[in-house]
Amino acid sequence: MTGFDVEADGQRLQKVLARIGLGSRRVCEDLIAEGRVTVNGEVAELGRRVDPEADEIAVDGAVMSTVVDGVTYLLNKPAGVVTTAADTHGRPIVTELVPDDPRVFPVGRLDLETEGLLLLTNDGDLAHRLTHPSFGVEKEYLAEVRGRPSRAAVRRLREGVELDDGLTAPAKASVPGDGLVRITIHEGRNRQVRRMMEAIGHPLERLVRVRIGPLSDHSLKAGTWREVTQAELLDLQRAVRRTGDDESGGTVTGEKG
């Protein structure tokens, strides 16, 4: 038999979808038949072959990660650990808290003393979508602050706070108790939440990130991690909100608490 090369012609789409955990091959065939799967922006048909490394595959509009041996971890970062893959000062780093094979990198940053949820992955496209300011993925924090913010102070958080690098985008904010502020932002400015709290007159005592997009896990203890499930990855992709513009004016490398 000649003229047909399975590798050259790609892999069957339903096989790729099943391999990345979207369900059995039959379930994935149903997804395709229902018109819920696109390849490079076009609705796919049963029998479609794809190149997982080159084609953009989406389900219900959410772009799927098809990285071979792709892995994403959810870590509860303790205070005092640096969000980097290496540190010249010999301080503990987040990559030391997760498996070293395959090699993964932190998605965005939490500053040294900020605690809470952090993603680490070897999927560069996912990392880009979750950190670039034009996608606007929410990050929620629980902040312990000095004093109890007034209604006027909370309103400033919600409307935008003037910092030395400009006005912040409106945040979701509430005061669940004395000395506590729950705040959700989608920007990535350097030490943003800390500076916002200082600007309204309530400096931080402690800062914990409790949610990234749809991802939260109250059972994950400080310093421990777990692998993100395929269903959660799909939720993350759905949460990515492309605006086409850089809403925040922030930078990817400056995404810190």
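What we label the rigid core is the largest C-alpha set whose atoms superpose within 1.5 Å from one form to the other. Treat the numbers as computed from the prediction; the structure is a model and nothing was measured. Positions refer to the first chain, counted from 1. First, how it differs from the form predicted together with ligand URA.
- With the core superposed, Q230 shows a C-alpha displacement below 2 Å between these two forms.
- After superposing the rigid core, the Cα of N190 is displaced by less than 2 Å between these two forms.
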Given for the second form:
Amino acid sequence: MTGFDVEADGQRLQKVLARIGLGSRRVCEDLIAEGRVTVNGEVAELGRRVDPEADEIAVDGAVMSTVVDGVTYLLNKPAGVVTTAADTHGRPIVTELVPDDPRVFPVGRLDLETEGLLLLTNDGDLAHRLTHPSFGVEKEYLAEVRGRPSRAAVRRLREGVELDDGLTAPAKASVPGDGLVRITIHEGRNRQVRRMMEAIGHPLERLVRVRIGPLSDHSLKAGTWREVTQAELLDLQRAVRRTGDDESGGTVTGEKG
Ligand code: URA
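Next, give the form predicted together with ligand URA, keeping in mind that what was shown is the form predicted on its own.
To see the whole picture, the full complex is given below, headed by that same chain.
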């Protein structure tokens, strides 16, 4: 028989787990022995061999990226740059701000005028898990708005705002200063924060994304990027959990308040 035979060609699961940074092989053997590792949804036994390119490996329920040549960058996107891999209008695009080999593509989207943190990766599965609303990864924004939102306006953000595509899920929101709103959402609808602020009567003046799940970086200057570390990548993947089968992303994960 030709093709990939997991028994003959596969790699030992503990070796794959160790390579992606979960600890020494011994530590990874313990994870398997404790029943914390699944392969394609089934609890793995010690001695299991896997095809890292094809099998879905999860630890404590969080799917791990096993792409061998995976590259993920964290970019501080400036305003006026388009979140796309190719713009037909000749405008500056985010992929021009990071190395072009290997080819990476943006994870989700920030609007043209939105600034702040954006991930770019060549790992399609990771990108999918980070953007799909059913995984509920939090995104935190600092918004400069017109006026100072009242308590009632902030409460509306927290309870859900009626937009033309439906009620938003409860957001975390606070007013750290005049004309400022700190808001955390996990849905990622089109122009969502802009529309939420308009709906409460405080249109956006400026929007900056300051956190993606566990990832933030206050020292990354606008227009610059860095590679996401292995530890950060693991944290990120641990934050990516199914929040139920709600395709609209209307549920919140257990840790949210
Ligand atoms: N919400 C918006 O309105 N714009 C963005 O770019 C991101 C979130």
